[in-house]
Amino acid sequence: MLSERKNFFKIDWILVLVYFFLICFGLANIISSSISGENISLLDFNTLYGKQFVFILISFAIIIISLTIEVKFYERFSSVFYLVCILFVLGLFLFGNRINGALSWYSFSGITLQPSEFMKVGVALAVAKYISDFQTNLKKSQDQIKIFLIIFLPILLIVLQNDTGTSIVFLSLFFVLYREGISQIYLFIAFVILTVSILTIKTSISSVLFLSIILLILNYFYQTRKSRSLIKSALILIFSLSISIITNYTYNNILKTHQKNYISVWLNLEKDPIKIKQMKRTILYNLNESEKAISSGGLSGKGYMEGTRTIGNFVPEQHSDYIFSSVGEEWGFLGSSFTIILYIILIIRIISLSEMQKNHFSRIYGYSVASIIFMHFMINIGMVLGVTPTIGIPLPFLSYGGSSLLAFTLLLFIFIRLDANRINEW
């Protein structure tokens, strides 16, 4: 207890400084993207930036609480936190408020809360707790099934609430499982599923079947015609064909029109210039205006609060999911690059500190934090640039949103607290 108190302030100041710069820079860009000529007052809680300022103040309280709680508390009560988060997500089916088609919010007295954001903290803690248990062996199939259930249960619940974008983030935890020694066969399966799905959408089931047969025949002869190789090849063929059929049915019968259009543009399936132009005025309006805003920023940007598209509200949701387009227009390539570098520093620093942890729980939790932030960072910026499909997830610490900011603050500062205790670990 005494040693923990002595090391209370031995936190990693690089992570802290990057965090504070990102939230302050995010607030500045939220101000720029949400003002409409009025005088700026952070105490005006009727404005988006005024509300975000309140969220920042609340996040400071979360930081203090996170850093004062004993380290063992996080490990001891991680399962409880996970179950509480699951209950809050389940509660949305009864008491949730549907916003933009997603049943993801609790609303009361003008305040909204998105429990799926805090679910990321719960899953990260639960994954760290389960894998760090001395009885857990990821080489055993029963332990693999249990860890998959921990990850996939919230994914299923969030998908049922029509929030596919948030659910995808949890898949980043498979980076953690791979780092902790889970069989590489799962990476192979994931690669096959992704490749076959893309080929099916871009071509057809018959094309996938033909290509699979050719590859498996070549592999069979390369393996000197062993019977075991033939059985293995046949199983891979059946698996690939099954994935292709499921993908084709899902794409044509389950996905909504706007979801199929996003995938169509991402995979460059649409060739009709007239239809593409029409799509840019409708479902791709956000992306089209975002790309215009970023490209208009040039090298050094138009200047703070001088972005014509930002101030003119050309980009819908620019204060939240598309906040990076405001950075690109007003701060230019240099400002955008600096922002990306900060995220890279943040992620690499978390990974580096995780590698130094002596405590198994702290190390795995650190990997989980880095994976979740990386997935958000990669998808959000890729979405704004048109590199990844539009799925609507915030940019950590920059985007507007109380649930997102508070959850990511808690996620990060729990790790900072665990790392501060590294000197006391054995």
Contents of the next structure:
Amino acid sequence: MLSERKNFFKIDWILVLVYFFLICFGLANIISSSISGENISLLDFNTLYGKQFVFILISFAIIIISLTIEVKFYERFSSVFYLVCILFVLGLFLFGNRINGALSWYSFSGITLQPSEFMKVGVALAVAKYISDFQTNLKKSQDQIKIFLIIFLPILLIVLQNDTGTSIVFLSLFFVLYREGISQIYLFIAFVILTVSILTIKTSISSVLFLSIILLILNYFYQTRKSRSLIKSALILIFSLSISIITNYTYNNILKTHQKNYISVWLNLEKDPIKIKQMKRTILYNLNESEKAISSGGLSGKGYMEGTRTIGNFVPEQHSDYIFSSVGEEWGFLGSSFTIILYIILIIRIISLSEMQKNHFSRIYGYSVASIIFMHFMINIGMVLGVTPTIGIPLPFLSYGGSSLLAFTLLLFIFIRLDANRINEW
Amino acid sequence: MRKSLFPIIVFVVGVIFITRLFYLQIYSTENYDIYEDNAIRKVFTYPKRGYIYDRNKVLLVSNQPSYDVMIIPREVQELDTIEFCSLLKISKDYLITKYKKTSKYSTRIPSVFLAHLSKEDYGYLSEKIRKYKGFYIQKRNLREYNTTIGANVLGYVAEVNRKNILNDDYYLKGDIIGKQGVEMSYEKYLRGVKGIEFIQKDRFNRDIGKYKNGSLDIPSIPGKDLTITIDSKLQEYGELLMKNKRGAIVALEPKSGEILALVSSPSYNPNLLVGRERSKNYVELYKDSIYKPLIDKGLLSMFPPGSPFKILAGLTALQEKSITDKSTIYCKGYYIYGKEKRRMNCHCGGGYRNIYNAISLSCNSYFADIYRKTIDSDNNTKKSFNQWSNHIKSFGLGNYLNNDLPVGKKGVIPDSEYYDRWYPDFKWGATTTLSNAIGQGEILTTPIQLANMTAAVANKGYYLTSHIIKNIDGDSIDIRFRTPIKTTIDSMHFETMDKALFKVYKSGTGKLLQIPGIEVSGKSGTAENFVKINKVKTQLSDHSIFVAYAPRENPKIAISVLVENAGYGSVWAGRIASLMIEKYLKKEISLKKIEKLVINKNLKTEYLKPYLGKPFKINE
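Please supply the corresponding structure for the form predicted together with its partner chain (the preceding block corresponds to the form predicted alone).
Below: every chain and molecule of the assembly, starting with the one above.
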């Protein structure tokens, strides 16, 4: 009993402080970007910030609960939690509500819930559980397939529900697998896929073919006579060629026009200024307005609640996915880079704490938490800054959204709970 | 490697993001400029336009609120069209077409649905309009004329045109600018300075409130009130006298150059160019090609001055010592001149003529003779003609008067170059240009130039640039209106001329125009004039012209009157001049009979003659 209470105070206060700072800062920016009248009433549930405030209060309950629950509970019930999440995601096909084209919401009496957000917690727990099992060996392909199943099952379901953005986040768990000893070849394959796809879209299949042949020839002569293998080279060539063809086909025939446009803008493919101008008014409207808002912030910003573009609602969805543009406009370069540094501190802190865990489960879980938060951070801010393609996912802790806030709180505080128990495991 | 890959990637991404932020927020942006921010609507606030008072502080022009019904098509909801239409006094068609038209422009930005409600309608509507979503009433300022006279003097205001905007970047589309008259020449004072309000927009371009609670707003500066030199009573009387006649009256105060009255006839009621009927009325006024009410005839009508010009011809001859006040010639009732023995008729009745009775009886022969003496005095025709020309020009003729009225005409006073161009291979001389002697020929003047000339004669040798401004909110007026301009004639000759001009009233052409108790000096004129009808030069009835100043000893008014095609100068123009002088000096009229005659005179048939396409007689 005594040790339990002690543990409670051994939680990592840095993470907690960063967390509190981010959600408060998020709420402040949500107020600024969604306010319509003069009076701010946090308890007005008709407003977005009022709702967010309620979700923050609920988060506190989640924090208390997740910190009081016994550590063993998480380890033991992680598979159950995973399965429950899968069931909820599956249930969407029957009872789900379609919002903005994605079938990812349950809604009852005005409250909407997005199970895919909680799925991240489920997957993180399941991955930690499975890999930390002493029977599991990631070098074995059998186990590799199993772990891939754990990760790709939710991805498949969520893609089928037309929520590609959320599904991409799960790919971040590759960092975990890599950390836990999965073969280097996957890293290599991932790298090849990414380069080949970009090269294909940017140039053409033939250039990919040409380039890979040159690389392979160079490689052939570079290697020792013994390790030279024509078959291996041929396989690599076939592999990259098929990737190239698949990419080409997907880009031209499967992707929808808006998705294609996002990519073509990201890769600077569109050169026609008239078409670019027209795109800025249509599909690029959000990105364009968000960049303008951020640019107009300057060094120190226009000041809180003074952002003209924020107040004018120039950036649609600013309270949710584009919240960072409000930060950029009102808090300027200083405020927004401070925010980025906070995220980096948060993620690095989680990683380093994970590395200190004696318990494998805790370490892998922590690593998963860091990967998921990082993926969100990278895709979201990258999108708002126009560095990565437009993929609509929230910025953890800052963006408006109940499910997202609750899920990330749960995700983080389970780790904080696990970490607090580190000393007990001596 | 396995442990450090992820932290390295996290770190690199952080650096990339901060670099990108640096690029967006610091490197690529210039300083934030509120005028460049398209999220802020810059709304101009328009100051009160300055009022216009007459010389006796009678308010002539002020402002009135006007109310427009505005529409935001998007917000319009189902409504009872019959009730709504009867409320606004519009037809259902108007409602539908206007709704479509405004929606086409923008469904979110307010447009004018119905302009210029009357005050009564506004009072009634302001309570009911709330019921109709998407409609509201907007106030704007219009000019209000507290008078029906002086339209040509006051001018009017209208929306700026493209040229105005190009010439002066103060103006934006939809702004109001003074056109014509005082509204135009004193636009800069009257308009004040626009203020700016910064309004926060949302992305649909809707206003959502003041930016920073209006702390950055720039307040407008109200326009200055003007006092003009016009005596509105005299102006009104002049317009009354000129009813149904085409022409102009210009009355000046000789000592100051102030314009007491500037009547252009026919004029129009300035209220016609305000409010809902404005454009319709404007087109009607604009289209009236016979009377041209929008043209200020006092400033723009050029015509041969006729006999009043003899004043200058006489003064010039006296100055050049071609004659003295004792020189005499004998008039046979006509004057024969040149190798072809051309003949100039004279209506003075014949007899011995000196400067006094030549002026008072307007003897053509006398002035033809002294003109020849002046021009042909030595053998250098060009030199003496230029001298003559310069004397005339020193009275402000043949050039712009540099006054503060927005329009004007130079008129024509020829010099030797002028005739060299006309007669390149011909030795021209006094006889070639003899019509100039009696104010015909090539000489053209405007009514205000004649008035100005009369003022110079009244002042015995100088005039002040005529002007309409008396003061601007207490500021003193431009120095050019306070600096006397000397004529080239010595003042002693004016004494002679004054005697002659007084004789006009005493016993000459103006003897029927005498005003009890006031000594008037004046000169009548009957000017031949021609127009082209179907490319044929056709003579019309003579213009009736009269110039005068009074009282003789200390002139307080100098006046020129032009009544187009009215015939003999001392009849109509002379009567009007006398009535105006009496009105101004005595404030009441004793010449009741004359007054009645003048007011009832209608020259419509005369003006229609050239347009009927039938042969007509003149000077009937």
